[in-house]
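Given next, in structure tokens, is a single chain: the form predicted on its own.
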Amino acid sequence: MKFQPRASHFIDGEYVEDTNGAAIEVIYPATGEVIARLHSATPAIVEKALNSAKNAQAAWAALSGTERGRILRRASDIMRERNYDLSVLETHDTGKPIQETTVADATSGADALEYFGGLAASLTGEHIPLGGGDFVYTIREALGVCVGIGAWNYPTQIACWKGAPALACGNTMVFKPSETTPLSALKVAEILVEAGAPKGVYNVIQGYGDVGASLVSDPRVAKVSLTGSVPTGRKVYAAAADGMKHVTMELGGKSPMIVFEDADIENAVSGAILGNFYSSGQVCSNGTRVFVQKGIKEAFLKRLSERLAHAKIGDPMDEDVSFGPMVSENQMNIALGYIEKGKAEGARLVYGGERIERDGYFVQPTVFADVTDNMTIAREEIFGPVMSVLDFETEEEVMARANDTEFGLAAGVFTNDLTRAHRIVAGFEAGTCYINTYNLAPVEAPFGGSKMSGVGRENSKLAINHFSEMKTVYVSMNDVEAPY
């Protein structure tokens, strides 16, 4: 098989295989086919994984900043060289159209490690001058071995985006992609190690959920960094804390797009189009409650329409396709029962709406209109290309319906009016919001949720803090007094 790994696992610098574990199959979207067979990582492997991240973190993290980072800007750096093969291997491992993943995945990753690279030299702690001579200093210290769990929906920019602020820290890691897409994350550890990355300083180990859960519950782990749902986000806060482990839970959503009268109608469309349709729908942060305001819903309602009849699905290694299959015929499936079940509750279906007649787990772009708050389909997370459109009239109710959820990951209002803009987005409560824009996601900025959708950042330099911790020394200048 063309995109069979040389083994399942990558463990101290190489490929490690161990058939006694469960097998995994690795299925292309976009056909059904088999492409590549895997197996879960046994509890030798997690021994030896784990093992061999400790063993290797105390010299990593002995590096100069500035060593750490020249190797983690040297995987950037590669991982741009080979963007497109990386490209291709993704595609078959996601679905989602090689037009997408050139320039949304990869790249995505090696943004992360050159950033994080870049930042490593500057990692420090502070003097802090107190009175009568006494002073303190602090010293930024790594956490220890780390464990990332990825999600299946961008497997090569997550293996990144833990990665990256994790090592630049001094920390090593383990990490397990979803067994839905695991393919990318070696190449990821693959191209460090070529980079010039200590043995066992980024290991990849494939498994289910059990997997998962042996590592975030061993003691040798200080911090676990997780992709995922909030019911596996809840499990694994839970077991984490049972240790006192730090966590950074990156989780799902059901955010609100807000469009006014005043917006401009094809921006707003196509905010609705990247924040539902990109990717097939399975992006987290997407804004999947598209409230517009009545004046103009049916004419955001016929462009949106005119637009998504210009998507080209099929075939997503064809350049020119725009709309690619969903990620197994699983999630394809609860799409589909969520489509049904917006129709029983009496959303009005605009466009789309049914499996798509070909060979693969392909499903039309979505949309419903006159949704209203209490149904199905606005308020569960659906992870599919289903587009919820709510009419409302007045500022003060939308933002009442928008914030009515238990999640708060993302949140985004199209308005020409910038004070308002402004107003609306102190209003949301949402953890990374957008004005007249949706789903961009540069490095540089702090990216995760509030309330159910998650804990802590990713991104930015707010991450060094979610993966380092500071050590206060006080120094006295002065004799010691004692009462007695």
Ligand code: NDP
Given for the second form:
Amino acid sequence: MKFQPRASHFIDGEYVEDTNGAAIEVIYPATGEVIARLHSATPAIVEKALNSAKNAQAAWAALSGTERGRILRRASDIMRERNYDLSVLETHDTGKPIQETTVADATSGADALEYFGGLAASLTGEHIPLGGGDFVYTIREALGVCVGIGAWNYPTQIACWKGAPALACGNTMVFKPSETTPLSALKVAEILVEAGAPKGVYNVIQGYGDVGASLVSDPRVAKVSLTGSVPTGRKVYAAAADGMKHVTMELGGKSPMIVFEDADIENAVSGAILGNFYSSGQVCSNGTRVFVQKGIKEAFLKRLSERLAHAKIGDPMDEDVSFGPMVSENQMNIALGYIEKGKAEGARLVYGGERIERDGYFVQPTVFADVTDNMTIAREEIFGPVMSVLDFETEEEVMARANDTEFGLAAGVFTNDLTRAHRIVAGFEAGTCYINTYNLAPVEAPFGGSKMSGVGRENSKLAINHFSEMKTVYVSMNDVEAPY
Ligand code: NDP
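Coords for the form predicted in complex with the ligand, given the form predicted on its own:
Now the full complex is given, and it begins with the chain already shown.
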């Protein structure tokens, strides 16, 4: 099999196998064929990975930030040089079109390695002068062994978004990809070693939720960073709390996108397309509740349908294809189930709405209009190519409705009224907001959610605070005054 890795796990600088672990079949979502066979980690593998990360951590943290950064930047260069091959792998692992994977996966991972590699040498504490000549200095210290647990939609990106800041700060990592997409994280581990990372600094083990759970509860682990759904987030956060571990939770969403009558309709349609159909809608920050002001509703829907007719659906390895399959049969059935609910609850189907008759797990890009706030498709995260269009009349009304959700990952507004744009984003209860665009996530900017969508932030300088902690050192320049 062309995509079969040398072994299932990558621990202590090398590939490791234990065939006693439960079988994991990797399926190419465009055809349903098995492209690799792996094994879930046994307790012995979990133990080996955690020991390796623990043993490597002190020496890694003792390197200068410049040295750690140089390794991360070298890894970034290697990833960029191999972008095409890594993208082919990512396309087979996830089903996402090669048109997307060549610009949004290994490249985004490389951005994170480069950015945090660049920051590594500048990570410091501070000097705090006090009265009478006393002072405090702070030392920024690594947390220790960090666990990363990934979802299946952006496997390379998630492996790097968690690994790069963790390693820059002097932590080591055990990363567990989703069992649906286990292949590319192994490549990230290989590349880091090739770039000079000492063995044990970045380990990858495969497995189902039980493997993730055993990592989270292990006393050697200081921090857990999860990208996943809200129900999994709840479990992982609770297990981490038991050991008082640090957490970052990047969870799901049902984000609003508001389009006012004065917006540039072409831009708003582009935003709605990117925010609903990129990666076949399997993006956590998608703006799946598109609120369109009444006066432009029909014009918006007409342009949207015209442009969706130009989506080229098909073999994701064809460079002209812009819309591929969903990641798995299971995920396809979830999306089709929601489409049926939308129809049954009275939403107006404007576009798509069916499985595509061909091999693999293809669902048409689907648009419902006349969606109301209480319909299931407007309340629950679908994680598929299903857009809900809702109408509104006033700014005040739409603001309240946009925030009426347990989630708070992202939110966007399209308008040409400058003051309204800023007023709207000030009112959004969401971690990541957009004005006149949607779904961009550059490494320089913090990314993460409010409310049930998460805790903490990835990317940007803020991620450093989530992968390190400050030690305070009080220095007295005077005699010690005791009362007796
Ligand atoms: P899941 O929550 O099902 O799984 C996420 C990861 O957690 C998987 O690796 C999973 O393993 C693992 N896991 C499951 N149960 C446990 C447990 N008890 N302890 C530790 N680990 C566990 O999410 P999906 O993989 O289905 O991904 C889709 C979800 O991810 C969506 O809800 C989406 O919104 C969210 N997401 C959020 C992003 C963000 O940045 N906010 C980005 C991308 C996705 P296994 O797969 O083996 O079950």
